Each structure stands twice: as C-alpha cells, then as structure tokens.
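Let's start with one chain on its own, the form predicted on its own, as structure tokens.
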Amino acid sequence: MSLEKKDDYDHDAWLKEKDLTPIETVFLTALVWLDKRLRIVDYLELLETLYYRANLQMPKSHTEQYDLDNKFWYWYPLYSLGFLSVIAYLVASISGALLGFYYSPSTAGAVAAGDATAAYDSVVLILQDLQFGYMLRSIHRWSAQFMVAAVFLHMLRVYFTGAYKEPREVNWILGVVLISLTLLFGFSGYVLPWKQLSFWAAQIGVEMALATPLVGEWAAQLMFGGFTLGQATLVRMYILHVFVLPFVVTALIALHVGIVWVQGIAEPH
C-alpha cells in the first residue's frame, strides 16, 4: 500500500473511508505519524526493491531447466569470476599504492641501454632491503595476473552462455572495454621497473603503434613520447597505470557492476 507524498492530503479522512479492523486502524495511524515527519514509506519501499533486487542477482536453478547437469561450463564458481576480478583488482590497486610510495619513475643513471637507472634501482630497494618489500611486490603481480586470467575466463563465460545478447549488449560492450583496459594496465605495469625485459616490450610497443594506420605516428608520441625509448616514455606509462587507469577503470567497473544488479545475472541461452 503507498501513501500520498502531497502534505495537503488528509490521512485521517482516508482511514476512514476504509474498513479496518482495530489493529489494523493502529498499525496505519502509527505509520501515517511517522511517514509525515520521517518519510518512512520512501525508506520502506527502497528497502522493498532493494530486498527483491538482491534476491535476483543469484543464479537460478536452470541446470533442471535446461538439463545442463552435464554441461562444465555451466558450473556455479563460473559464475563468481566477475566478482574474483573485482576482489583482484582492489587487491593490486591498495598493493600498487603502497608500491608506489618507494617507486622512483626516473631513468636517471642509465648511460647506455641496459644500465641500472633509477626505476630499476627502487624495484631491487623494495624486493631487497623494504621489510615485506618481496612479499607486497609479489601480491601486487600475483593479483593483476589473476586478474587478467579472471577477467578472460569471465568473457568466455558470458560469451558462451548466451549473456552478452539483448538487453545486456550494452554490459558486453563495456566488458570488452574493460579487459582491453585490463591488458593495457598490465603493460604499463610491465614497463615500470625499466628492466631489460620492460625495455624491450616497450619497444615492440612503439612498433605496434607505427604499424597502426592513419594515427599511427600521434599514437606513438601520444603513449611512448616519441619513436625512441627514455623518460618520456617511463614517465607516461607511469602517468597512464597510477593516475589515468585506476579512475577510469574504477568508474567503468562501478558502472558495469551496477547494469549487473539492475538486469539480475542472464540465464544462460
């Protein structure tokens, strides 16, 4: 039952017109008191819509519906990937932050290629002299590369049950977004600790971009500073994993998650 919001609307008149029994006339009047000076009605029906919205989001019983008992794809932790991506993610981010109070994106101290710069430097501080130092470095990696493995096979799921299709196209497009974002953070990761390896993937990186058509040439200045490796090229991908990725990526996962509990998880097609 709802009640007028209007505060001309008489209620007293109302509850007479209706025949109710003592308890109920009681339970009524008390509710109506209180709704007039603490709009409990709002908060009982956001409580309602909360209450049934939650208890869509679990899986149903469709394995007897759709007789997929032997189906492995359909189990139900294949149904929690989106949600160890997230766990993955905040893991990373708080293990990232505290990363980056000893990170140095300096290139500093390298005369010739394969010199110890000063990025280098500040990953053998944190691995070799930081209490815990090893333990923090190697949570962070650990994480972002569950998360990259949780966020593929969560595609797949979606892709092969059927839920990327109509009305969820929109969460779909957006999940593509998300794991390119996800790939893209974990190369920026990768250049980081200006090692021989994060060298040389930055390299092929510089390549990849002239070989994209039209804007190849502004892609490569644009994310590397140039068509050769140096400061420019450390400082924008430490720019682009510390400060650019973790707020865009943040809202678009707060967006997805939030399409997920409007529209409830897609029985499998």
Contents of the next structure:
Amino acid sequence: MSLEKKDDYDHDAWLKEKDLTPIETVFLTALVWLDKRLRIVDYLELLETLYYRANLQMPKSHTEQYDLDNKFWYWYPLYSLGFLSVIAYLVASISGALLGFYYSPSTAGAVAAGDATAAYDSVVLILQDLQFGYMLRSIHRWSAQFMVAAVFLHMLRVYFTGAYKEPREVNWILGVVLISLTLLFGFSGYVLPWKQLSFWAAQIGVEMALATPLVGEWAAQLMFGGFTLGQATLVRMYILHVFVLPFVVTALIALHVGIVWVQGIAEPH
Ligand code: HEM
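Instead of the form predicted on its own shown above, give the structure for the form predicted in complex with protoporphyrin IX containing FE, please.
Full assembly next; the chain just shown is listed first.
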C-alpha cells in the first residue's frame, strides 16, 4: 500500500475507497494528517534511503561470509574484547562524571609533608559520607582497570590473529595511540586522590620525564607544572583526566570503531 505524493492528491477519497481495518484507518488517518502539514512521508522516505545506503556499506559478518553457523568457534569470545573495552570506557566515564561532583582538585590544607589535602579529604568524603559513594568509586576504579586489561588483551587478540596486517595498519597505529592514552588516563586518575601512592607515582613520572633526552625539562614542566610536585601538578593531572583525555579518547575510539565498521573484521590468518 503506497501513498502517492502529489499536491492535488485527495487523501480522504483514497482512504474511503480502501477496505481498511480500524487500526489501519487510525494509522493512515494520522499519517495523512501529519503528511498534509509536515510532509513527513518525504522525510520517512529520506530516512529509509539513508538506512539502506548505510547498510549497503555494512560488510558481511564473518559468520555470513564463511558460512560458520553451527560451528563451535562461531562465537569467537576473544573478538569481543574491543567491544568490552568500549563498555568499560562508558562505565568509567559515567561513574567518573558523577565522582566529579564531589572531588576537589586542591592541595589546600597541607602544611607539612604528608598532611591530608582537600583532594584527599574529598575522596574520603566520597568513601565515607556519600550515599553509594564507596560503590561509585569502586565502579570507577574497577571499570578503569578492566578497561586497561581488556584493551591489552584486545591488542594481543589482534596481534595473534594477524588482524593488524594490510589493510588494517591505520587501525593498529590508532590502537597504539589508544592504549597509550588509556594508560595515561589510569596514571592521571591515580594521582588525583593525592595520597602517598599518588604522590610518589607522580614523583616517578616527573623523574621519568626529566630523564628523557633533550626535551626532558620541557616535558616535566608541561605535564607536571614544574620539577617539584604541588598544586600545579594536581590541576594538570585533573584537567588531563576530566577534560583533555575524555574528548580525545572518545573521538579516537569513534574513529577506530568506524574504521572497523568500514573494513569489516579480519579473517584469522
Ligand atoms: C580504547 C581502546 C580500544 C578500543 C575501545 C577498541 C575497540 C575495538 C573494537 C570494538 C574492535 C572490533 C573488533 C573487536 O572487538 O575485536 C576493534 C578492532 C581492532 N582494533 Fe581495537 N580497540 C582499542 C585498542 C586497540 C589497540 C591497543 C590496538 C592495537 C595496537 C587495536 C587494534 C585494532 C585492530 C587492528 C582492529 C581490527 C581487527 C579486525 O579486523 O579483526 N585496538 N577495536
């Protein structure tokens, strides 16, 4: 049953002519009413065309291509690691955004070395006083660690199935950038509570940066706001963790998955 679209077309006569069930009458009357006012049939057709164009580009799944139905290796569990990384990233992002309401990136309050700071106190507040705070923080930490593990195992899967070979080199290189940024996400987050472990991890970071030939001092200044740790370090780690990395990593993951979508999953070599 197709609705012809002509300006002088008499929809009402067309509706009466047909032998329609009550549900069809309600549906078509609503459609005709909307179409007369908002041309929705044109837009629905446009959406349909877009849908088919998009799906035409969709490569056949591995299962379809090699007719793997009913084979025990149909599921390829290890092929889900990339997707699991995406899920872990989403969980970490949402729980992190919620933690952001309570965390304070400030070293205020520390008079002598080892004193608790506002940053540390805000984490203690989340753990002890906030409803579901302990759970929220645990979800954030577990999803972050899960993501690091999943990304690493995903990389091994790609390596051992030879999926990095032509024509997927670009995605491999993007992956190398992504795993580095995932680790930077972890490192910057680890520093935020500004407890002993955070402080000394950051100290190792400064010294590693300083040990870099030629650009060492510049890199330490850029990343840590100087050669000794303080407020500038914490704010840099904070901005990196909650502002810079989320945008960059989200964009790169979208590009990475977009390329997988266009190229299709590699067959095992
Ligand atoms: C944030 C980190 C990452 C995310 C979210 C991610 C996500 C994904 C997803 C969803 C796929 C589809 C296939 C699958 O799930 O196995 C995929 C494929 C791929 N990934 Fe990643 N990935 C990440 C990191 C990496 C790393 C570290 C590498 C390698 C250095 C890499 C290289 C590739 C390649 C080459 C493919 C194509 C594999 C094929 O066609 O079989 N990715 N990625």
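Rigid core here is just the name for the largest C-alpha set that superposes within 1.5 Å across the two forms. Nothing here was measured: the structure is a model prediction, and the numbers come from that model. Numbering follows the first chain given and starts at 1.
A.B. asks: Does the C-alpha of T250 move 2 Å or more between these two forms once the rigid core is lined up?
C.D. replies: For T250, whose C-alpha is compared between these two forms after core superposition, the shift is less than 2 Å.
A.B. asks: Relative to the superposed rigid core, does T29 relocate between these two forms - that is, does its Cα move 2 Å or more?
C.D. replies: Yes; T29 is a residue whose C-alpha shifts (by 2 Å or more) between these two forms when the cores are overlaid.
A.B. asks: Quick check: I239 between these two forms - does its CA shift reach 2 Å or more after fitting the rigid core?
C.D. replies: No; that C-alpha moves by less than 2 Å between these two forms.
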